[in-house]
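The data below hold one chain only, encoded as structure tokens and taken in the form predicted alone.
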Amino acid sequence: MTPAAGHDADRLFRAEALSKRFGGVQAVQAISFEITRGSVFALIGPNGAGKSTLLNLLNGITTADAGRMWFGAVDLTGLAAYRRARLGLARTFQKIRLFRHLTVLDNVLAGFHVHHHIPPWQYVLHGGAYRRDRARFREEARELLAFVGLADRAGVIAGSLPYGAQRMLEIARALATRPRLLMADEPAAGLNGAEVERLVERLARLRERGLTLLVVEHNMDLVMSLADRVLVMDYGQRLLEGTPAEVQENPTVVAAYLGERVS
């Protein structure tokens, strides 16, 4: 195997010169990076740096003005968000987006819709294939709820959960899609210290299971304890990419977080 071939085998995701403008604002400007299989890749930067916009480009919610993306060998350019989900790209959001009037269990079951492989008529008449799918997914959903610590709240209405529990439920729903790359947009936002510790422990367990993670986060303790590589953005641009130690020690990064304009 050539070094190039081995590198391609290790690489799960690659972005090349992604750009997005909203009116007069260049939200993302020529961002390139790649994510290795089984790693944790962190995306950090001050508020307004373009992090969430970049995530929207990756999962297809927003269309890039320029640039390309590959998920494994698949070119994602022009591919709809639901098709990316079927390939194994999952996403949680900075602002929680649950089905608030459904139960906790039903929220997780909703994530399995990309894996239904039954004739359309079975959704109406509920034949044997439909019942088998439903039973299998309910079992898996309960396992996911146990994993995030919500096994005893399966029948609770999602909107009545405490904020931290809603965060964990959103992760469980994303995992129901059986992703190969989980993109988490500020998963620690609004959590207290104990909840952050539980979140870090579960993200670490997901990595141990072989899941690749892209985490957008302001909590630097979380980033520095989990990430293999860190990409720093500021004003829509790539400021630096490196190991957590390299990022922590870089004066340009420190200046950006203190609000100083970097020349």
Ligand SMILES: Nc1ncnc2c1ncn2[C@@H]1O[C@H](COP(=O)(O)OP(=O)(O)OP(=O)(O)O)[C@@H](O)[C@H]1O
Contents of the next structure:
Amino acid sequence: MTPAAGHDADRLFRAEALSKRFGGVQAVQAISFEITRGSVFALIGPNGAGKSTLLNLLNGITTADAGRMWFGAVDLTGLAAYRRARLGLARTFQKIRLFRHLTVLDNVLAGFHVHHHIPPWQYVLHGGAYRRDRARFREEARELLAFVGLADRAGVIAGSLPYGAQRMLEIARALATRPRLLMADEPAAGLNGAEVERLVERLARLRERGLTLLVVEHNMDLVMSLADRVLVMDYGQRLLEGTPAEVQENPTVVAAYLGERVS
Ligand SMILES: Nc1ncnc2c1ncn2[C@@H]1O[C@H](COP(=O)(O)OP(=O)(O)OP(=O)(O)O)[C@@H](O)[C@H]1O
Ligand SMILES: [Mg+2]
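Can you return the structure of this protein in the form predicted together with this ligand rather than the form predicted alone?
Below is the entire complex, every chain and molecule, led by the chain shown above.
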């Protein structure tokens, strides 16, 4: 076995020199990192640093100009987004993307479709497989709603939920795809203090259950309390990677980004 072959059972994700340019903007430049199974990996950096673009490259919405990435032993390079989702990569979006006119429950049910094994005609004729899967999915969806604190909102139209609840619903929907890596783009954005606390507690619970998390966040309390590793980006580049303590102590990071908010 050669080290270059690099199969490491502890490693869930690896990116190597990922780059993406939009016209004159080098949004992501030669970014490399690894995510250990069961850990929380945080991505921080100022507005426009390239964090969301990097998530887009990871889940396949955006095609990288250069670089490679692996999910476990699977080479993701060039793989379509829906195939990555089937492998167990899920994400939530900075700008909430829900089916606003569907119910809360139906939004979560939509997540299960990533893996449904029902032949299309069963949907038309409502055959046995359809009914069995439907009952099972509804039960699981309700469990996920309970997990994010929305058990009593199942029948409500998603677009009418308060903002913080919509963010939690996005997480429930992403969990419905049964991910092995959940990527959340600014899950705490727009949440009040109590909601952030609840979010942190839920994310910690997911990690306890063995889920690996990649979190993009501006909320430093969340990052510092949850993350095992922190990657700091600026102008598309990697500024630093380390533990939360190392990042907090780094003078460049403090000057460029953290300012005086972190005591
Ligand atoms: N589709 C696009 N077309 C052109 N430029 C883009 C596109 N997406 C992102 N950019 C540019 O790439 C850079 C990185 O943007 P990105 O959204 O990844 O930053 P970010 O770190 O997520 O910022 P924020 O903290 O504000 O969410 C920015 O300069 C942005 O304007
Ligand atoms: Mg962003």
